[in-house]
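For reference, the chain that follows is the form predicted alone, supplied as structure tokens.
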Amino acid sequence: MDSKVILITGASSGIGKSTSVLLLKKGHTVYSAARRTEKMEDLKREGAHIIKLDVTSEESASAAIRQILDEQGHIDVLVNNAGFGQYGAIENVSTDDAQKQFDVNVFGLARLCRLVLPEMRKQKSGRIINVGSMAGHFCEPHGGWYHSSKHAVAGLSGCLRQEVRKFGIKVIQIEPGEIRSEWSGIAMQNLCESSAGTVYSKGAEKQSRLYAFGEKHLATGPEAVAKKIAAAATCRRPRLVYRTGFGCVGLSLASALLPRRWFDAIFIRLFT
């Protein structure tokens, strides 16, 4: 197997960190990037190149890509994993917070795609792996900005895949279900803070309790997603979409087969 130069964003924890470890073990040159580099000393000891990267900053993103090209001469794989969950009722989440959700989950992802594409075109090969979510295929109360950002990632990835295939560049989507990580706790903290003292507070408390139960008893470890990303990065003919994690099959079937009223009724009953 040829060693590849791979950039992974959001690598300070969860899926990004697990993916970095797995690809390092497979002998690849891994650049692990995140805003919180102090949490990545263990990756550095494993052999990862650590980059401080804020995906919402053009200057930061450009500097990261320049560093990799200066040191390695090329980039084979970009894993767009950075993201977070801005949960809260549409009425309660400020426009600034909603824009921050899209700046990280969508525009930051697109920014890095734009930066690596010219180099991948020159080498007539490359892979862009966008970590979306099953949330890009259904809706739930209090998750409007997060879900809409993941719907956008799915649409952007599909369009980009069609645009760049003729250049030898593959675009792959990863769509996890419920994964054990910091994500759930941060999302539910955002939800409870934005809902406090409002008409949505009781629903927010119910949703937070259910998410905590899922995180503790049902969620799949991030290593399962790392295996899918590694396959997408290295196999000869990768799938267009990889799904893994608790609930991904059930939610996919339910959203496709159930009447919309029924699907809505389930989530309204659970979370409001």
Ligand SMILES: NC(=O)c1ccc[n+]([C@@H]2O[C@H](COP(=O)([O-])OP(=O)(O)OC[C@H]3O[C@@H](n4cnc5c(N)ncnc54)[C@H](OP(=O)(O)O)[C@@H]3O)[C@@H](O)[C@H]2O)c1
Contents of the next structure:
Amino acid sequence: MDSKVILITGASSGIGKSTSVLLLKKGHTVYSAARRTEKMEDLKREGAHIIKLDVTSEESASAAIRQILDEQGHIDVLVNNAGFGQYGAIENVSTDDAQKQFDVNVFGLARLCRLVLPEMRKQKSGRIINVGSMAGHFCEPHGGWYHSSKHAVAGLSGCLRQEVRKFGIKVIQIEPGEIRSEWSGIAMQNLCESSAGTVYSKGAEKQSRLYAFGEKHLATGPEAVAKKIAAAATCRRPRLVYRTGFGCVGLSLASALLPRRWFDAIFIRLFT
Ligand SMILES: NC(=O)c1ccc[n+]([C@@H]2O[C@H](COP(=O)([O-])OP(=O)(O)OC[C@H]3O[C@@H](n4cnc5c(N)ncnc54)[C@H](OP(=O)(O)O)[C@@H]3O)[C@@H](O)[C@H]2O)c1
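Please move on to the form predicted together with this ligand, as the form predicted alone is already shown.
The next block holds the full complex; its first chain is the one shown before.
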């Protein structure tokens, strides 16, 4: 097997951790990165190289790429997976918090692309795998900053894909549906905190109850996304977009096919 050097961001839990485990099992050289390195001791035991990384810091991100290049001499695959949900009504989320959302989900992802591209261009090969979301295809109340960040990731991935193909670099977008991880708990905690005592609190409570139900009973395990990322990282002709996880096909289709008023009516009824 052709062993690859792979950097995975957001590897301390959920999709990033599962992807690290799968790619290690397949014999690749895996650099697993996140802020909470103490949560990656298990990956270290499996053979992962652990990197402390905050994707919002230029210094931290360039040190991570420098370390990989110093140790391996090249980098084959970047999996831009780090992300979180800054949920809250647009009226309630401060500009600072909105900026933090984009700093991680969009500018952090773009920063790592910029850092690996010169090396991948030199190699005339490489893959950048961006974890977007089904949230990049539709809208829901209280998800303004998260959804717009994932719409932005879809746009960036598409533009980048066209720009770098002539250098032998492939850009692939992953669009998970509802996946079991820490994501939902963090997003709903942000929603409840920002909505407490405001006119949005009733809707926020309904939404967090439904999300908790979804996380417990409907969400797909992160291993399903890990399999798609592994295929995107290693198969000869990867697809441009991979989708998996509860709701990803149904919701994207419904948003494309239903009249917008009908689609809005469902979410307004559910979450406001
Ligand atoms: N779960 C879902 O239903 C779902 C659906 C669609 C898309 N997604 C996307 O999938 C990706 C992975 O999410 P997940 O479901 O696996 O959630 P998760 O379990 O909460 O994992 C998120 C990861 O991102 C990392 N992260 C957050 N902020 C960071 C920062 N500033 N610098 C570096 N790492 C940071 C976290 O690590 P540290 O806190 O240790 O840094 C953690 O490892 C995200 O982009 C998410 O938006 C998730």
